[in-house]
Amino acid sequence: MTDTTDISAPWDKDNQAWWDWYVGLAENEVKNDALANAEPLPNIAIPSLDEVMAELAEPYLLANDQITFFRENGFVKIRDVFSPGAVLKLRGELIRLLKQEFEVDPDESAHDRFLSLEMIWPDNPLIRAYVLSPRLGQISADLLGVPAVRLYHDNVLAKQPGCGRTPWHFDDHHFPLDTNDVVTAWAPAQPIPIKMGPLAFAYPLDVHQLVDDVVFEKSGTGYDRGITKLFSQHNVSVNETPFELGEVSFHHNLSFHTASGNCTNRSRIALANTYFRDGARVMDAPTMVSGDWQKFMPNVKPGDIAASPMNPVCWPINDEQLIESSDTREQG
């Protein structure tokens, strides 16, 4: 182990800190391209929170064949998980957030930074029900075929206008937790068309196994590049495909994963909340890649059951839940 490949510290950042540093581990082409213009957004009446939240307390019947997919596949996208309206308030919701953080509108394409808000569901109604809400928990753990599943921790994601690629990468990596029965939710807040930059799967799941011995370095883009070279020397399959208003796409921790670079001039932004089995514990020694990770679960030790007032079970829900949404709707 050298400097360079010695993860064990703790990081010691903030988190776009953190951001900021892991994607410029990515392998960039250098493009002088101009940025296409993005589809105008459809012009449709935007639900309230009250709608929203009757929404995603509905539940969504997953067909067998995307949840065989899903486990043997690492990965599966699913359409119609929130309706056309919801998106757009969501995306609403999620830039004045930015702007209010960054004091930059995340569309100008002068800025090509990819911005990162995390734990914003404990004091914001609104985010909290997309975060919480029953609809995303009870996929995820019918996905995982766990029983119940725990909050890890929301994820705002903007990829700027003009920001380049997300290295390759799979999530265990990045969750300090002993189990792999770990998936997130990956909701765009907008269509996503090949040139603003999907989520790209490598699959099957098992592909991971390739990469074992592949070192991370947390300097340079070598990593980045073996996984690309490996990836290409066993004609690993991989699905980069659109984003549909509405189409969210849930990954697994093992899933490798990777994104091109926003070429257009509006900001792809995202919700990417993670949900992991009730039960498990965290990890004995997490690294630096694992970020702030005891901002999410305030209190608790490595060896320690994972299961701060930060990490609630969102499925299956119980009768405080529904006492507390029926609170937050009357704020609302």
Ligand SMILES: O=C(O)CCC(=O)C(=O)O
Second form
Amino acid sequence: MTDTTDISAPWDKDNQAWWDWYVGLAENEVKNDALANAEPLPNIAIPSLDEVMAELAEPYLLANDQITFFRENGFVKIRDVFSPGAVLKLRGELIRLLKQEFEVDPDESAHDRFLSLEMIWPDNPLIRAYVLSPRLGQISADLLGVPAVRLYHDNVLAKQPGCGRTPWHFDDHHFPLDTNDVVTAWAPAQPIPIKMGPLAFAYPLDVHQLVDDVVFEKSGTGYDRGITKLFSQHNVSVNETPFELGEVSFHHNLSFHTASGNCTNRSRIALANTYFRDGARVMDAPTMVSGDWQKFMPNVKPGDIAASPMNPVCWPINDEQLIESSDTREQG
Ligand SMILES: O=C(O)CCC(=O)C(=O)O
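With the form predicted alone in hand, show me what the form predicted together with this ligand looks like.
Zooming out: every chain and molecule, the one shown earlier first.
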């Protein structure tokens, strides 16, 4: 192990600093092309919080071939998980929160940064409706084939106009959980054409074995380049397709994924919620790649069951949660 490959120290900064570091590990071609104008967003009625909660409490029944596809390939893209109005309501709130935190307009191209926010759901009833939604919880549990899932964290990810690639990686490297029953629901807050850099997945799931020996480097772009090279040598297939309004992708923690840069004039905003099998533990030795994970599981120590009050069971929901959610609806 050398200085550049030793990742054993815990991350000692915040999660925005983590993302600033992490996107710096991506190889980018120098491009001087002008940013493309994103299509106008549809002018449609925006639902109330009540309506969003009612929509997301409805189950979404997966077809067997969607489950089979996920288990073979490590990802699946599902249309109409959210209605167009629910997506645009989400976008409005995420833009408001990003402006408040970073004091910039996320759509402003002068910044070209990858902005992130997390742990928004505890204090924000609208975001909570998406993050703890029975719909996302149920789809996640069904894809993993487990009886119950908990939330690991919510993650608002805004790739500003002009921001470059997300490096190749798999989330098993990131989440300090001792299980592979982990799935991230990556929910775009607007349509994502190719030029905006949709999340893209290498498949099938076991392609991670081809790159097991590529050593992670904590500076420079060597790891990202190493993965690109091996995937290309092995002719690995990559799904890089646009996202329609309301489409959500789900990826397993062993799924290798990346995203191209955002070459449009609109911020590519997504809400990425990660769910894991109830009963899983925190691994014994989380690394710096796990970022500030204790923020997501307060007072949970390495080796403990990952079940802090910040990791509620999102599926199945019990009667108490139903009552709590209708209380929130009354207040909101
Ligand atoms: O939004 C991105 O570009 C990366 C997101 C990602 O890697 C994830 O949510 O697992």
